[in-house]
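Below, in structure tokens: the form predicted alone, a single chain.
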Amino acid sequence: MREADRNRLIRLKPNLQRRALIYEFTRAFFIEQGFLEVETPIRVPTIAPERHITPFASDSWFLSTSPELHMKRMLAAGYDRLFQVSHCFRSGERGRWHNPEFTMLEWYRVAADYRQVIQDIERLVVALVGKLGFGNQIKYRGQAIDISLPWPRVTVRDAFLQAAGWDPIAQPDPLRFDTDLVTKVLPSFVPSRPTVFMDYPAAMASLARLKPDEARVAERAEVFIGGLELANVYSELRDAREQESRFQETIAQIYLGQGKQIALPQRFLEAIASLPDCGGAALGIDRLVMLLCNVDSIDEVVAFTVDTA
């Protein structure tokens, strides 16, 4: 064994031990609420088409970018509370917060929307922090963060108006949105508190339901803690025609931009007709462990990265 590899694994042991505890406590959290832990395929025939996500090919199939489509098919079959800790794969994603193979926690609950699922995230993080003995405050990269409930909420519209001086709901501009989000909006969040960033432009939430009183706004939220984008939350879209239309639009954009043809996930679209009202979340386990281990790189919380495997 290479000496550098051995030394790295020895150095990571405390973080990996804490990671194992986070898994244990997370599973207990959901099981105590009546959620069923499930497993869905890692190698899949189709994925949800997304412009900014490039899948790994596996013969004529793909490595899963998210377990979402299969978990929603289970909801459509009558399951009501599901969670999964799943390995996911996305090509080209490598950096301080990214590895092409990463771990996602996803959960879905029937008869709920994004507001109830945001509360799941709040209670999960508070429970984990308490189990790890931190009380109501953690430290991340030198910043004390008060996680007492409830966490501050801010809408996309209000945050952009205050920090960037324009309204992305009334004036959709994806390129400007991405730039101003990173350079102006995220730095405006209070660093000593988590932030729930709510109500995205409709075009930026391909699987989320639109707000009944505002068709330009999707019921999507993101949770940020310590500068980390920790979780995405949705009230799930149940309209099969609308979902297919959104997928077709994205497929056309992918073909124009990359020359790649993506197939529609037909079995998922067929299942939507039976999908009940539900909300769901995708939370990055690696980033959660980074936060609770007070480290600034994903390399410090996984045993093997793409560079060390």
The other form holds:
Amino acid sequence: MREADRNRLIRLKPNLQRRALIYEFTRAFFIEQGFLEVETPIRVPTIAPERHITPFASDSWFLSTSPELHMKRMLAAGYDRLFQVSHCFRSGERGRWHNPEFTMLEWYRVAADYRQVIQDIERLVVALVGKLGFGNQIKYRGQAIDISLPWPRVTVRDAFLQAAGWDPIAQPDPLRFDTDLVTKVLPSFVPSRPTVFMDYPAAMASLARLKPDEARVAERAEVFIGGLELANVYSELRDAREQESRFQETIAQIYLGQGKQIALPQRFLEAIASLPDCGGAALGIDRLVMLLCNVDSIDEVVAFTVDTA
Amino acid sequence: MEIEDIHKNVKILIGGIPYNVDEAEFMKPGKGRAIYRLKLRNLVNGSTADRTYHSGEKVEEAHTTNFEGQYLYQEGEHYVFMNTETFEQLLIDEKLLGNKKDFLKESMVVSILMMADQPIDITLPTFVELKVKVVESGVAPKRATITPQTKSAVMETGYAMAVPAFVKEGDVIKVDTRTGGYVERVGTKK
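Compare with the form predicted alone: the form predicted together with the partner chain:
Below, the chain from earlier opens the complete complex, with every other chain and molecule after it.
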């Protein structure tokens, strides 16, 4: 065994032990509320088309980029509260906060919208932090963070107007959005508190429904703590025609931009008609473990990354 | 090359000027476009710069090579080095060396960074040993202090620096080339 490999694995042990505790407490949190833990395939025939998410091919199929489509097919069949801890794969994503293979905690609850699911995240993090013995205050990279509830909510429009000087709802510009988000808006968040960043421009709705009274805004939110993008939340879109036209548009953009042809996820689209009113979240468990281990690289919370596997 | 292939210590060209990538940070909103924030160091003048790139953008790779060169002698405004493998000689302009010429002694081996057939930088050993040519003359100052007394001295290369009071002309001292500061005396004149 190589010395560097052994030393790394020995050094990571306390973080991996804490990671296992976080898994145990997270499962208990959902099971106590009547959620069913499920497993969906990691190797899949189709994925949800996303302009900026590149899948790995596996023969003519793909490695899953997200468990969303299969979990929604289960909801459409009558399951009411589901959660899953699953490995997801996204090509080219590597950095301090990214590894091409990562772990997603994904859950859905029926008869709920993104507001209730945001509260799930708040209660989950408070419960985990309490069980790990930190009280209501954690320290991340030298910054004390008060996680007491409720967390501050800020709309995408207000945060952009204040930090970047333009309104992404009135003038949608997805490319400029991503750059300004990373370089201007995220650094403007109050560092001593988590931030719920909500109400995305409709053009970035993806699988979220639009606000009933404001069609330019999607019921989508992201939660940030300590500069980490932790979770993405939707009120789920239930309109099959609308979902298909969004997918078609994304497929066309991918074809124009990258010359790649992506197939529609037909079985998912067929199931949407039966999807109940529901909300869901996708939370990057690696990032949550980074936060609760007070480390600034994903390499410190997984035993083997793409560089050490 | 694609911005996706950039990592720390790759050398790139921007407007014909070579830069070293000192840091490359990959940032990506979950469903958004990847953004690469680079901290760059200008390899010609040492200045630093921050740049932001997006996935899909291309950058020009600077094709650089390194070799070991032995410093031979100074000829006007040029310093003459010899490639220790091929024995070819190479002239480097005094301006390119900047402060580094303060530490260059004949027969010293340094690493020379080349782009195409142009030298763009040299890397000195971290520590060099220099002979003291002249020390500040006159009576040692009589100041009441507990800090070690220093005085100024000129090295064999012409470099002027502060040395402890006990250093004499003809001594050999070790100097840190990163800071230009005195480290220790390694030889004393008999």
